[in-house]
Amino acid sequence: MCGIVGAIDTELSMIKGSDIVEAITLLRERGNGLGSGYAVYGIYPEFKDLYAIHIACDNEYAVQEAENYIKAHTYVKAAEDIPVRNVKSIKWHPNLRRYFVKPGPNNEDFMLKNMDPGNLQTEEEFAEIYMKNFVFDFNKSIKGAFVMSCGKNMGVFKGVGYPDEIGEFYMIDRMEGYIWLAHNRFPTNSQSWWGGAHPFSLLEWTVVHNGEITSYGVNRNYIEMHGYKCLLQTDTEVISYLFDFFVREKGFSIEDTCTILSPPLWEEIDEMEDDKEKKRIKLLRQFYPQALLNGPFAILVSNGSSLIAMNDNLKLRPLVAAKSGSRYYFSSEECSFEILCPEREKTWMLSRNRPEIISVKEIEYV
């Protein structure tokens, strides 16, 4: 089950949130009202150089503890409640706040004073590592609170409800962005709560997922060996951490990372005629088997400069694509395209373990 929708404009033109809500709502029967959410890029241009931390807190005590923690560990440029509407079907929701920050305890010079020139070359590298560790420490330290997202010029808006309800609650119809991810959840092996709704996010990475990661235990053990902490009680969060680890920390290309996570079958590798490609894929499979994702899945992933669509290597979950001008769309079902691009140039079904990677032409802040 589960429904996923993604959209990207390679020219950085804005896509209306109202269209995304309508497109994912067409997949309403793929969920059961226990989780939905949206990720949008390009939403905070006035704060594009700052990390936008979205948090959810169960009560006022957690709000105060969270705010104290954020102010003690970051320089806060601006802070406010996330605007929401009253929605009759949403009986309860956490306190929702957002902060626009730089690393360092209220000290803009903190990074420069604490950078390790032997290991880190730039201020940005330090900031990314700092914010990654900040998120994990926050989620572990503040009872009744968690970080929904912490990337630049992007945000995650998610909760317990159907996609039309969560869209109305967060006023997604008033938003615009050049990349969107949307999710309609049907939880099977994990509980329903606001932190378990998709998308899952770390820094600029966000993931929405339809399916089940049966290798979660192995994947979790592997990524936690490298300093990541899986605290949100669902298998999907590990995917965002694996992309961050391989692309940002290890310096792998997105293509190689996709190969590590969902490689061809061994018999298919043996039949490859390109010896160089065969050797490359064999090495990736042999060196990183703990990162391979087993189980049926279709996922959409973004880091603000690319949108990645990928299936498991047996294609056990549906994923279709469409193109219209500079815009590319992905969905669990083709009916979403009747909303997003009714006069599309082409529509196609994604091939198994052959990811579609669509990138924007130029972006300064990624």
Second form
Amino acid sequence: MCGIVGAIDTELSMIKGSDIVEAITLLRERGNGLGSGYAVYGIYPEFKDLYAIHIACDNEYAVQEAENYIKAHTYVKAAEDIPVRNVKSIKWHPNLRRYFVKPGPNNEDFMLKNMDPGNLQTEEEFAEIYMKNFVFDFNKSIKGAFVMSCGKNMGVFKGVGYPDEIGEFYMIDRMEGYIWLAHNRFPTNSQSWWGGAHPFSLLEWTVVHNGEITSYGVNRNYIEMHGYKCLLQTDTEVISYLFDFFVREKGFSIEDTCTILSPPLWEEIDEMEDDKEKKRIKLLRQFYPQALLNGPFAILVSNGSSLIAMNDNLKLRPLVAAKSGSRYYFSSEECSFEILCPEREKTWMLSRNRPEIISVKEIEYV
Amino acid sequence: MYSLYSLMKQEEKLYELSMEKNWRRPVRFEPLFDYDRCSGCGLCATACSWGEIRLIPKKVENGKIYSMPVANRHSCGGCHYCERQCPEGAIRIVERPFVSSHRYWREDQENLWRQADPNKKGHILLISNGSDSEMITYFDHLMFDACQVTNPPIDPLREPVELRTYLGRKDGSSPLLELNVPIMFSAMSFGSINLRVQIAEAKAASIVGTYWNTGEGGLHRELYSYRENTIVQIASGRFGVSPKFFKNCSAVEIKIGQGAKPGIGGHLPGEKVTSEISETRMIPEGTDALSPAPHHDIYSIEDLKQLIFAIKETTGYEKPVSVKVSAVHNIAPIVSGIARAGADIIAIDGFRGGTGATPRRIRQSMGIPIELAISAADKRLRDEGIRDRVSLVAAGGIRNSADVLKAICLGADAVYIGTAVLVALGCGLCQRCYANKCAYGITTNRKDLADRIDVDLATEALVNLLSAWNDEIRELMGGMGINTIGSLVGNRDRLRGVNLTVEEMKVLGVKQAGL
Ligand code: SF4
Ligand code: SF4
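Having seen the form predicted alone, can you show the form predicted together with the partner chain?
Once more the chain from above appears, this time first in line as the rest of the complex follows.
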């Protein structure tokens, strides 16, 4: 049992962090103080072309090593400690740093030099693959440090504590963003550490997840076969990798990816009337059974331009949605909407394998 | 009733037989008769196709001779057919105790006696079924995970739990096989089993929505109508390969090896080659059907690749091609090579896989357990990033639905069952299928015995078997909180090992229970 909250403004107007903190704090019962976190898009407009790397390090030594590693592999334009407030109940916290970087060591031309000319990659694609590998190598080689997030114009703020404490700690109330994801954790299958809190992030993708993925073993095998590494000791990270793999690497649409991850039942597919749709779903389900997510789950996923809300195909976890003007809200429980949007046009329950995909209007920097 | 004279004649003959060169074979099994219950009906004497039971006159009343059955004590193999047939329940098959000193097991000693028998030429000992060696069965040391508290188990009676499986290369280059249950009937050729059993298999496969495999003996014309559910097999003997053979199937399997006899070919003795079999196999009647150990056009992997593509060309890329190999030490690189050679499905047959006839020494000491082989193959394919190019099928030693699911968790997409099919049809596992005398009428082509199989009943039995396993698998999956079988393929997280060594768990890719 966990609590999740998500919000998106399709017009890109800013949603206040304080509302999000309050909404997720309302779901306090759904957590046990062993992990909470927030992901926010649109917080670094001044660095919107740079990858914002958030790292957490266990000690000074790890900070030093991490910093050396980042400097050796990326071109750092700016770096600072993530500002935090003292919160009484958070007795210990890791050293939290953020770096705004370009791929490639100390050299802005790195990309041009290293891109394979025979390959039809754009600069952007190359940069993303580079950063992805950077994150995996970092997590693997630096002991006591991990990357919380590394997308553009976004950040993940998470830790061990109740959502109000973590919100207070990171000063979420001072932040604003056009997409928010928040999570309140009741860990059951993995130990509690700062790296185990949600959201999980890879490049632009972030995920918050309520549930347990019983197919984790298969999903991990599949994604590791394609060059991803699962190092964070929890099942949720595969979701972000799967989205990254299908959407960015394979070029699938988000709809197709959602179908792969949570397809309709065979019975339903057999009975579909729309032949084209039937064929599409059938093929996806036949070809990628290892990417299907099994077990009870409600997840919110974002890549900075869309917010995806999805349930397992038996609907074993709660997820409700609300719309108010250009804003869409998602939560484990309807009560959150009393804070986020007391006056809303529509409130509805997500039905199983009918993912909601809400996209922002065109923005130039996604 | 039997005449006294004929019975006495019979007696004489048996006496002579036993005195020939004074060499008695060891007796292991024998039927014991409870004469208080026995009504003297004589059914058992005809039931036993092995000539173990004879009737002797026991008493004369009102001028009539009443006979009673007695055991000949030279040919009972413990198949329990007579026991199951006796209407009075008067027969009990007993295994005689055997005391052996030193490190010679019963098997060893008996086999030495058999091989040294002066009445026969020293010969290679034949045996049937899969290996019965005492070696560890890994399936028995693996336990499933179950949901408690943090995630709900699924109740298969209320919620859908899906077993549908697709086999083949998942890139659209050839069609996929659709299985409603991830269980197929393994290759058993016409000749090694009779046509009635094959018809029952084909019918059951079409009812359930899965596949049956012809084995290497070609495809009998009566089975053409089950083409939607038929996998035809091509082995080194190339029996019965013809345009019709390719037309009337859903997939083609190239058999390189078989778990019970890795590295050796097949031999169907001439007396088993009846006219029907000669027609289907396309060989002269009464000749021995020999499949050589290697395919004479496959001496390395590139030759296999050519054969795979020759078949694909022949069938217009409309049938997936499977390659069946025995589980051997080097299975992982072999499987990787086969995947790269273009196979759509790879079936791996473990050393417990059954057979109609194999040299005993080969069966007992060649090959490796399927659990280890499938796990190693799956891991290797994943490490090389080509696991989604092929489907893996595990065969050899799958005894029940839990074994099916364990094999799947270890990396198989589906399984083949062979011996389990025979047992479902009655087989008493006496391991003498090569003799053409099967009392149950399964592995024999003698018309009188084959007639003991009722095709409709046998079909029903196999359909029942699959639907029972289907339900059991759904229960197991529900307990694990998983509602589609695809989420279990290679999901070793859902398994834990009990009483295994660290090395064994490493190969299986499972953790010690409690961790
Ligand atoms: S039918 Fe089978 S068990 Fe019975 S006596 Fe014959 S061989 Fe033995
Ligand atoms: S099928 Fe083979 S093992 Fe089974 S009873 Fe017949 S002869 Fe014996």
